[in-house]
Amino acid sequence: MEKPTNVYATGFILGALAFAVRLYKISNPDEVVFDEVHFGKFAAYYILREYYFDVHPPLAKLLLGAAGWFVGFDGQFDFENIGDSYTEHHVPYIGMRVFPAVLGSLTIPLVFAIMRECGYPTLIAAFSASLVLFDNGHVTQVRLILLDAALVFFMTMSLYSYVRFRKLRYWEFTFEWWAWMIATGVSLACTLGCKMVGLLTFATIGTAVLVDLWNLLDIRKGLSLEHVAKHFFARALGLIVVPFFVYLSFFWIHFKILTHSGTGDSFMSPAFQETLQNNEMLLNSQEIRYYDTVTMRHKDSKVFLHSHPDRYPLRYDDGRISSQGQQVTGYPFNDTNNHWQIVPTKSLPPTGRGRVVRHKDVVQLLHINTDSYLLTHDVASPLMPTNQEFTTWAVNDTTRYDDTLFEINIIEAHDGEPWKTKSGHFRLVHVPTRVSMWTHSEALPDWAFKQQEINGNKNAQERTATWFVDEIINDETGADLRNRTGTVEPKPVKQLNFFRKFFELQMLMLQHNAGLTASHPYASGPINWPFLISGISFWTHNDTQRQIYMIGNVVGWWTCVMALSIYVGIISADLLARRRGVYPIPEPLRNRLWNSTGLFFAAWAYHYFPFFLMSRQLFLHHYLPAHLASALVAGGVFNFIVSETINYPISIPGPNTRLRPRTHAELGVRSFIAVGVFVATLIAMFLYLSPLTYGTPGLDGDQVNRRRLLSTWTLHFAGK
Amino acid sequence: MAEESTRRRNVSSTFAGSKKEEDFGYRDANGVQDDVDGKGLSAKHVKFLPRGQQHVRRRALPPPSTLTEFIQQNWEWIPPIIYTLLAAFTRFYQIGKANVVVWDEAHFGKFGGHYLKREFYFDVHPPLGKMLVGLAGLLSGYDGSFEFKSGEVYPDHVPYTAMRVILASFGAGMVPVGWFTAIELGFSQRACHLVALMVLFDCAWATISRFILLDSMLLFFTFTTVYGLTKFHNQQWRSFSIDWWFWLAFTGVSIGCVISVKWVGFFVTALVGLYTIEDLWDKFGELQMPVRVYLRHWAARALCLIVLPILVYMASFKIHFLILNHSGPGDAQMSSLFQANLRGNDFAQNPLEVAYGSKLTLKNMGWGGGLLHSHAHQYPTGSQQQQVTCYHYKDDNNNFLVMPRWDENDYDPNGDLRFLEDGDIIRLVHHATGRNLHSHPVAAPITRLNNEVSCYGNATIGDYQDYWVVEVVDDLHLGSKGNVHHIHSLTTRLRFRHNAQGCYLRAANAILPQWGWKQVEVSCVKENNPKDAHTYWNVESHWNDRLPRGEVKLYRSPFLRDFWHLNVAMMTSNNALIPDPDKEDILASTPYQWPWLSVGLRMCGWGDQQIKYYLLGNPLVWWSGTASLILSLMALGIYLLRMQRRYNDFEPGQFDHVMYVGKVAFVGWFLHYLPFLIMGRVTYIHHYLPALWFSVIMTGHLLDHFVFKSKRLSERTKWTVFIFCALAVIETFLWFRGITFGIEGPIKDHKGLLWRKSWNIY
């Protein structure tokens, strides 16, 4: 069994099975499934080269885009809804699905290889691999245009490279040693490049490296401090610096490909947007001059600053009293009541650049239709007692002159920067009271026609108090606006430093990731995951009663949970016993249990527990990396249970290594039978649940009911 | 390398014990030491006990004959007495200057008043602190009649100064307890003085103690808990002695008090818990200890640190219920039976049996359940029909009418009485808006897997989705379902099944967002779980002119049930205190700002004529605390690295003691700080005040370790450092005294307070 040919044959068979299981009926369904809505669309954007925004780093989506490009997808399909047909729109979706499926299949031989390299017998390695191979959850996830296949593959690759690197510990600083370390670093960067969850893989490997360095530092190893420092810097280079640059390169490619304006523009800063071709800012951004009549819009809610002759009611429902001034509201549609003229508060030269409005200029805003100035004062706004009311004041009454002064505060501007339409995001700060003009989604009552409230926010730096000038309606002369800057041709695309673009995007990704808190019917808490309490409905087809329901293989997952708890039990018992001066586990076996299985356990813990701290919406498929780690733990624990012997040595001995005698793991016939029976059960369960995994064949009510193994699974088409 | 080997001492001796260490790889040095000399009564322990605690018995001295002798013999009592007097000064000086209701006095003053009026109220905090406020009011002759509206001037009959003084005594008590804790931690005299000075002269601690708030009590009990823990630690060498038992029990009672004031007290409880676990783990490794003794250790701790605190906590609720025996504003939070027992409540006089045409309110029987409610606002999502919620206050919008189905004859107010029975299919009509309780296959706003429940239609418009099947579960009086013929108010437990969808009306403490006024979501659950108390309802108020009034009889409501119900209700309301993204709370701050003291808090209006208080720490105390916490981690890292290279920096046992103090300080701080980062609720700067105590301990500890106990520094240097630190702390307090004692006149006249731009003092 342990002959190299047998080992390779086993690995090969597992791999072939993995391909078979994952590629089976991959064309089914020929409709958009679950998050293909997002990731298919993103792939299309790469092909169209249109800028988009997403919370995940770009690597996996780049690869999907490449796969789409390779099979001839032209990007002309918008993946709008789950259930949209691919065949009707001539989308070569099979090629795009095959790519993640291939990565997902390659994961299986890798799992097998990790176990083999860690010194577990072939049987045990095959046991671990089949836990992933015949898992409905993994299969469902990797057969679709999703990111998780790539994520799990690179995560497994990181673990594998690290194990190979660790085995070369007696050959430090040799070429192979360096090669495997850098391979670890690159794989880690790729994991992180797929999803931010890759940080957890970094933490896993990082912990292992720190423990390793800590042992090297021990004086009894006899290494000089210089030598330890050399180890330290080598790892810093291979596992921090190299990954960082690899990670950057993904973004570099991302920006290189996405050069056109697209759906993601509005997330980015004006400076960023001006680097995109056909961007509206690039096309229409113009300098604003005094006495121009303009319309202004709120950046987030896109309402226009609006006023109309109706007045605030004297008394609101809650008893507070208003100024009874003219209403100032936010209105979503075009209207002449949105027109405001910019009136200077300083003397202007008759012509020339002196008439351009600049950052920190103090201006008055004249409402054209009612001939009154915008004003705010220390009166509570209709809806929020904490904020100031906005109203207007007649032009010919100068008693309230001071209250009509506003400062144009352009965001991230230098002194004297001209104010531009579209790109000049600004805050309008009231000079005497320092409040910022602000609006929020709450609508005013009927007396203001349910328009949006505008009020003064006392936090002058409020991020959401951002406005921009939409359009210049006309200037004082009434001349053609297009000609006044002298150029009518589209302006050239601007350049922006790559690092500025990178940091801006990275920050936005983190912010939006944390902001994904909306509830989702199939979101579930981390505590439910290992036990498969609930799955996710990916896709349904009413006529044929077919559905895809993402759920793991119950036999496999519960075995993994058991293995994890047994591991914790063994470790605790070991600690307790040793505390009482009893040493129950033979030393070599214990080393294997702590160091090798311990690494897998750490990988599981790192890929699982941090989710408890995340407040964003979470799904069962976030557990897949942790599940893979738990399959490795299961192998380790199974080995510990069935055998008291291990393969030794595992690490490649160096020239000066003193070896203890070589040993071989002995597995009895019973282990073979046990694994055989187990894998047969596993496959049986896999096949039983497979209609939910492959989305075919359709099931009638009774069949669905029978497959609803836990009452908490919300399957469709259930019988009464 | 040469230096390394010369300075390596004791290597061989530790090697002997650590043969087994190889395999572990990352075992900490602490563990090694424990293995070497099995802890316990060894000499190393004694050496690091504070003065006067070392178990060399002091010979009894002859009674003092002169005053000098008396002072000499009691010298150790002089500093704490002086500090207590000074503390009284910082806490009491001009305490009545602001004759208005300052900040949260508006809440806690009011709650205190409820005890004097004996009216039941509801609040998210446990009752002990507020009962003490009530006691302070009682002692100072307050009658509970004042409303405590924020910013209002106290009328003559409210003895607010006396109440503040009584509560400020807890704040003053922090200082001597702090001093003795430092002594117990084995600090040198200088470090003890510095710690006491920092507690004494921190502006935030002083300011918050000076008003009718719970924080002074919370802080005081946090301090006593830590004191109890350190005191107990020093009795460890003589387990099961009287002193040992006393301090263990003291710690337990103290824990009980601190969690009965605010739930934040659980953090200090966690510190004691972790200490105990580590302690028991150490003892587990003492192979010479008989198993019986070891089990006794467990039992003693379970008794004193788990049972005792729970008893104290429950006792505070028992007293709470005993005092508040009149109906008041908080009634609706409790179960109907509990309310029926309150004086001034007329539930018992409700007609007993429910009939068609009855107007009633429905109470959810889940822990913390409220009344079925609807109001004239629509769901912004789903069907956009009228909202149905669970509401915890009495209100006309809670009233529903029992009406027959659409396909039956209209209800005839003069016709025969028809009583409600099990299995009846009825309509429930919201009395105020006339709409029917309705459900349909639309996802509920929060629990998306359930159906939405709304109010829909009117007296003529409606459909089959308005039908609810009344299912009787049982009756608390009559017993099982078989005995229930007519539905009784208060005692019959009901479920409402939606006739068309088959789902059950349920309210399970999920909070709606701002658009639903943070009330509890009501939904229709598709799973039929007959054991789910959140689907149980009972009729609470019941009006029907055609029925005879019920007889006055007392329904009993067991204490444990009320206790648990109230605690769940508190938890639910606490969870509702999440920050509202639409609303800027100018007072709130984030935990990231606290250690750097980047925010303060205006405790009252800021007009020129008002007396202004600003909640802001003594910058030196706060910044040095934060710096010490960071420094302590660096120091630990360096020491561990050096140990790994076998440099020996410590005398035997010294490392254990340094680690013990460091752990108390750092873990204590961490436990009081981290939860605020994780939990979603609104946070204010005063939430950091308990954590501050641990950072102060850390400052004292590091100064003690690196300066005052250093063997390399001269006495002169130590004195210089000490005097410098002490003066700096005192000077800063004096500089900022205005914000503690109250600033009079325009704030612009008080210059130089704006040390950081982010403080909104001016």
Contents of the next structure:
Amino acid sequence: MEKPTNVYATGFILGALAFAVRLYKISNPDEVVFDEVHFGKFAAYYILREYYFDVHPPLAKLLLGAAGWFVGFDGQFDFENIGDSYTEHHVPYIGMRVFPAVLGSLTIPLVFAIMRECGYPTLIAAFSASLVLFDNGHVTQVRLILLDAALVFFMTMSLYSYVRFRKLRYWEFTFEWWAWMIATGVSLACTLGCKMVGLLTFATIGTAVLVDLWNLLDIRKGLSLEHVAKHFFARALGLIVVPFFVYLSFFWIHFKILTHSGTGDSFMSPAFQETLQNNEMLLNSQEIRYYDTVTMRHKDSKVFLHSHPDRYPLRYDDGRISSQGQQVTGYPFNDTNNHWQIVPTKSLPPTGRGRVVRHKDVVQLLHINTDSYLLTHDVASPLMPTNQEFTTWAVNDTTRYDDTLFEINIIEAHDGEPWKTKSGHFRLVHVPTRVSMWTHSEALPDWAFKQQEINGNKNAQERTATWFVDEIINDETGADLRNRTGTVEPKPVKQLNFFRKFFELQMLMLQHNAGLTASHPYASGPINWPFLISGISFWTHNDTQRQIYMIGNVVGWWTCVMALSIYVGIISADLLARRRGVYPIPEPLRNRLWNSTGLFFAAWAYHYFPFFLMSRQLFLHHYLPAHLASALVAGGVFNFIVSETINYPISIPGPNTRLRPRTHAELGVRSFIAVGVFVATLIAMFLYLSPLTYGTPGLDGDQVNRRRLLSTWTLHFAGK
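With the form predicted in complex with its partner chain in hand, show me what the form predicted on its own looks like.
Below: the lone chain, stripped of partners and molecules.
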């Protein structure tokens, strides 16, 4: 039987090593590295209290902002480019990096504790912890101002808390039972609060809970339906309701801090933006009147509605015929060809409020420079045959008058609501065909100067078909009204219900997360991750030939892949054997293999396979939670290979629990030798790759080549 002092000493040593490895030369480099350009910037916004938008929930960024505030960061550094100097701008970046490094270091004792709580010997627990402790990928990721350290820490805490809760199943509804279940729920909320992939941790624990409830429902357990229902509602409270309110609290704090206008304003609805101090909508939003000349911009891509005298070609590359009409495009720069006059289709009073453009008014849009009306018709657009072409029609030709009529549909507006600059987000709906004016990111060919296509989307309510009036150029008299939106008195900040803000932000986060489909030189597919086919270049310094290349420890990752394969083989063989009436694995050992290692395998599968369904940009660091789970699986498989004995039972017996004979794991000297040799090899590989992990020292071409263990690793400064 293992002495408690030895267990605690091992956990302490692993934790101390984790801190040493992760804090070593954390000041290097003193420059912005990889995604610090994003998450350092978001931390600064919290200190400045300026609203920003990001696809991830706010908890990890709130913690980074708090760390920055604690060490004296004033938020004035922009984190604009990789390689920008921290020391030249007096940024206390070391303190900001230390916080995620601490979370990354604390993860190692948690891995050790999970294995111990599941009944594995200290040696096996140390083996699993070492796979994460000496992993170059984890070390690289947690030493920087990034989100993954918090994500992996809270995911690990969720697993640990659930294991502790499960061990108390014979002490149901006691204080400790409730405490560990609530701790599991809070940890799950924190995981989700760091990144949306926290939903995969919810799925892991949720599956385990459903299996648990299914077992409780078994009539052989002797529990009444009322008692099972009590268990169900207790778990619903602790693992659904409590996490939901904890998750809500992160956004409540987020909104309470970010009260000033910032870079994220334009992503939000006008109603949301008007809750922010110094927002442009409060300062510059003005009513639009008929015969005003305006510029209009697409809400998402920010391009201007633009036209020029050049015409669509008669025939496109795919053989389709165009109308040869005047081109209407999206143009990213200010230009007089962006000027459109709002022309009424009804009689107007000579003065007064009757000349204000309102929700659902039907108008014509006159392109000033070419003296032609905006028009769309049943002709396929250049790039999307299913959508309608937008063009213009001569102002003195009334034969196609109806095709020049458009309805102003202001988003979330009531009848008669005035149309305003900045805040009046609208859809421009063609009256005869009911298509919405829309644009997308694909550029037109050279004949349109690589500008953005404007077309008619047949889904008139398409969310991305949203535009706004950016500026009033002049009114019908031709007077310059550029100051018309600049001299108004600031309006008071408006209030908006918290849940409206919360759900609006949730929808935008999900939509924009799914929309991250642009190519990236270091993006990779999930099939490559377990095998370390490629990594990510985080940072380079040309003068000293230093670089940070995020790649895992090959020895550890490939060991985990083998362990996963062996586990699937063992489980498959066990199922086949039992189908034929053969029971090759002792029942206690089998239970450990199915329950504990099975939970770890489920965690790996849930945190890995869903990425195959995602079309967004993906990187190697997305595999880190799954890698940690695979390290736990590796420990379970190694224990199965080296010994047929286990520490059993591990659950805390209750007052009515039938006591079973207690057994203890016996590993033998060869197990210690095997682990010792393996960990030594693991450390050797970690040290060999450490110049790529720490960004120091610089390597010459031959040294870089030797560390390029796979030909697919795109290392810088390689020799020829």
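Because the structure is a prediction, the values reported are computed rather than measured. C-alpha atoms forming the largest set that superposes within 1.5 Å between two forms make up the rigid core. Numbering follows the first chain given and starts at 1.
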Item to check | H359 C-alpha relocation of at least 2 Å between the two forms, rigid core basis | outcome: yes
